[in-house]
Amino acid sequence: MIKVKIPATSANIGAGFDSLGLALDLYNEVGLELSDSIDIASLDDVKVPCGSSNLIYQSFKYIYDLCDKPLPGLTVRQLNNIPMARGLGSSSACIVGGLVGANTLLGEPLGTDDLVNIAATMEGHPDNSTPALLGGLVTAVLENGKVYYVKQEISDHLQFVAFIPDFELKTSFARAALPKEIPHKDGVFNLSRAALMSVSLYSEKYENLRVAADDRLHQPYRLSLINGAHEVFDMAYKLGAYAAYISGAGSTLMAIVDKKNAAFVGETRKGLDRLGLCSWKLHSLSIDNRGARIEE
């Protein structure tokens, strides 16, 4: 059995809607082995589909079908450290795990760019799937089935503090909250800030991040879906965060913080309790610049 390790991802990073994402050191692990039947099980208490509707199985089978190889069955063992429907790329992790595993067992007939294109097409956008595959900070555009992307390796001077609520927020529901049209000035506002976010993270111009994380395309409409979000943002900035934003579609909120700010996590934990958000979880994470890989 081979084991694929896939990082969590945090997409949008404020203004980079459907185009910016980064990989973090929180991992799902997927064990895969060819067999005569479909045998899927979770190695923790997370319930997963155990038949052909399982996303890992579907993406694995996609590669076998693409390469015209028969797939009688598959044994899948999932370790699900990335919380589901929380804006941390759990679905992309499943897709990438299946794609990388299948490509490995077939002797790697497909290149990295092939997998990047397939993953983004299956997911519908490249902001989670591409950093899950490649690691680092990724700026990406999906056009006619092809992903045009740039990967940048980010310094480990930063910590990414995830505020994870005790409720799911389905991407479909979060997208339904968005307006069908936006004013031209809001488009210009976001374009400038998305560009600033990418180059500032890469060049370590962290003083730019608060402005770069501002957004008019999705966060104003989604913040009301996350009870306590405004208060968490205010708290994060008061405690020295460079930036705060909704991770992906939510419900997770993310703060970008200097690793030297050792008191941040402890103080925000106290702050969450004072706000009555005692059930929220906190994870202090670092950038993962490697992406998905096969573990021995």
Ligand code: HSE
Given for the second form:
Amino acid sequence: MIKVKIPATSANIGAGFDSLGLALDLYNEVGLELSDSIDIASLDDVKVPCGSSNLIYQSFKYIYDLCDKPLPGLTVRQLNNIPMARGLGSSSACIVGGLVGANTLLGEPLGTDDLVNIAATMEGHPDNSTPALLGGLVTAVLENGKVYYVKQEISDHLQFVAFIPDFELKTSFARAALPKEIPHKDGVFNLSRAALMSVSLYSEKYENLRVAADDRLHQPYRLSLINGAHEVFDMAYKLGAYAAYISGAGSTLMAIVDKKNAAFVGETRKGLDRLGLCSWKLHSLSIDNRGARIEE
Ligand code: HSE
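Switch over from the form predicted on its own to the form predicted together with the ligand, please.
Next comes the full complex, this chain leading.
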């Protein structure tokens, strides 16, 4: 059995809706082996689809079909450390796990960019799947089935503190909350900030991050779906975060914090409890600059 390890991802990073994302050191692990039937099981207490609707199976089969190879069956063993429907890229991790696993078992007929294009097309946007495959900070555009991207490794001086609520937020629901049209000035507001976020993270101009994380495309419409979000953002900034934003479509909120700010996690834990958000989980994560890989 081969094992694929896939990082969690945090998309949008404020203003970069559907275009910016980064990979974090929280991993799903997927064991894969060819067999005569579909045999899918979770290795933890997370319930996963056990038939042909399983996303890992579907993306694995997509590659076999593309390469004209028969697939009588597949054994899948999933370890699901990335919480589902929380804006941390769990569905991209499944898609990427299946694609990388199939490509590996077939002797790598497809290149990295083929996998990047297929994963983003399956997901519908490139900002989770591309960093899940490549690691680091990714700036990406998906056009006509092709992803135009730049991946940049970013410094390990930052911690990404994930505030993970106890409720799910489906991406389709969070996308349905967005307006069909926005004023021209909101477009300018966002494009300037998305560009600033990408280049400031890369060049360590962390004093820019707070302004760069502001957004008028999705966060104003999604914040009301996450009870406590305003208070958590206020707390994060009071405790010295460089930036705070909704991770992907939510429900997770992410704070970008200097690793030297060692008190941040302990203080925010106390703050969450004071706010009555005792059931929210708190994870301090680091950038993963490597992306999905086969574990020996
Ligand atoms: N860019 C996507 C969205 C990410 O915000 O809907 C979903 O995880």
